[in-house]
Amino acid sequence: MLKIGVLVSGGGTNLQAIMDAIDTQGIPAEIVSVVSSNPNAYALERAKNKGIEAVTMRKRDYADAKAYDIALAEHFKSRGVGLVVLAGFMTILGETFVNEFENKIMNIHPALIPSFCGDGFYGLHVHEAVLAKGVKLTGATVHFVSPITDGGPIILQKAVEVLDDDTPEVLQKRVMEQAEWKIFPEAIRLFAEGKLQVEGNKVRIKK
């Protein structure tokens, strides 16, 4: 059973969807720890709610970026995690952590990379780029995550099509829903059962 820890920051609905699609579509593995990067997060009672460890813990209240990333990597480490999820962290991971679990940390940005993406493209700024660009299709990738902002192997990707009416908002409730909620809990099931092989900047999905 794949041992999962989540990295959050806000209100944590990738996390619910992740959770909702562990308990109903059969996914091999469980969530051990939350781990947020601000203590009033509701994502925090989401995981309360499941009888999930959460926990907090804040860049500011260690000595530097690296003492950050190795007290991050020995909680998870502790815990028998085998991937870490970053649902909504807005907290920059270094490489100390991201070397600590290359090819096993997966993000979703909600948009089809490399477009709107890399540093300052996150949140609703995402969506706002979107619509001011005009493009007509956008949507979400899920990708391991490499230290370079939104550099990492693309897993998956979904199309979500932009309106004439949209506002960011409206724009990213649908991308969450169409896309985000469906591609990352499917991710994290290849993940689980061994179905995703890293050659490269390419994922390969075995059959």
Ligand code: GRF
Given for the second form:
Amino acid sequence: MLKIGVLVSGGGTNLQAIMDAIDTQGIPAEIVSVVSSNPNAYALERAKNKGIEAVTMRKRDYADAKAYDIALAEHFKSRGVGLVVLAGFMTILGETFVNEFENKIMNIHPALIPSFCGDGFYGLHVHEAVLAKGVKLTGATVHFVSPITDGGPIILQKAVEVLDDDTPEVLQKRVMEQAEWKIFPEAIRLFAEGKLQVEGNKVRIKK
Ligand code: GRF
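Having seen the form predicted alone, could you give me the form predicted together with the ligand?
What follows is the whole complex; the chain from before opens it.
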């Protein structure tokens, strides 16, 4: 059974959707540890409520970024983690960590990559930029993490309508409900069932 490590920083609604899907949809996987970069993240409570190990590891408590990467990698390796899931993790991971788990780290981005992504596009800023541009469709993307921000192989995407009177907050909620909470568990299921095949920058989904 696949062992999953989850990195969080905030409310953890994606973590909740993944935990629920594992319980109800028979995904052959188990979350073995949830690590937060923020000691006050509600995501930690969600994990504890499920009896899952929940710990805080902050970059500022380590000598430098590389030492943090090494500590995180050791934490997950010692628990036999085969997939690392970034569920609203607001800390940048370095090459040391990314290379250790090549094509075994998944992230969710709240827009349709390659639009509205890269440095500076996180949280509400993404939805503000979408509204400022006036696009009619946005959505969410699950992708493998590479050393380039939001640049790794795309696994799943789902489009969501932008409505005339949307605020960034209203749009963020719709993107979560209609896209993020659906495609993230689905991508994890495909990975757990061995159905994702990475070919260069493309991901082939096996039947
Ligand atoms: C989500 O919008 C996700 O796309 C972004 O951060 C937010 C996390 O929300 N990267 P939550 O902590 O899962 O509720």
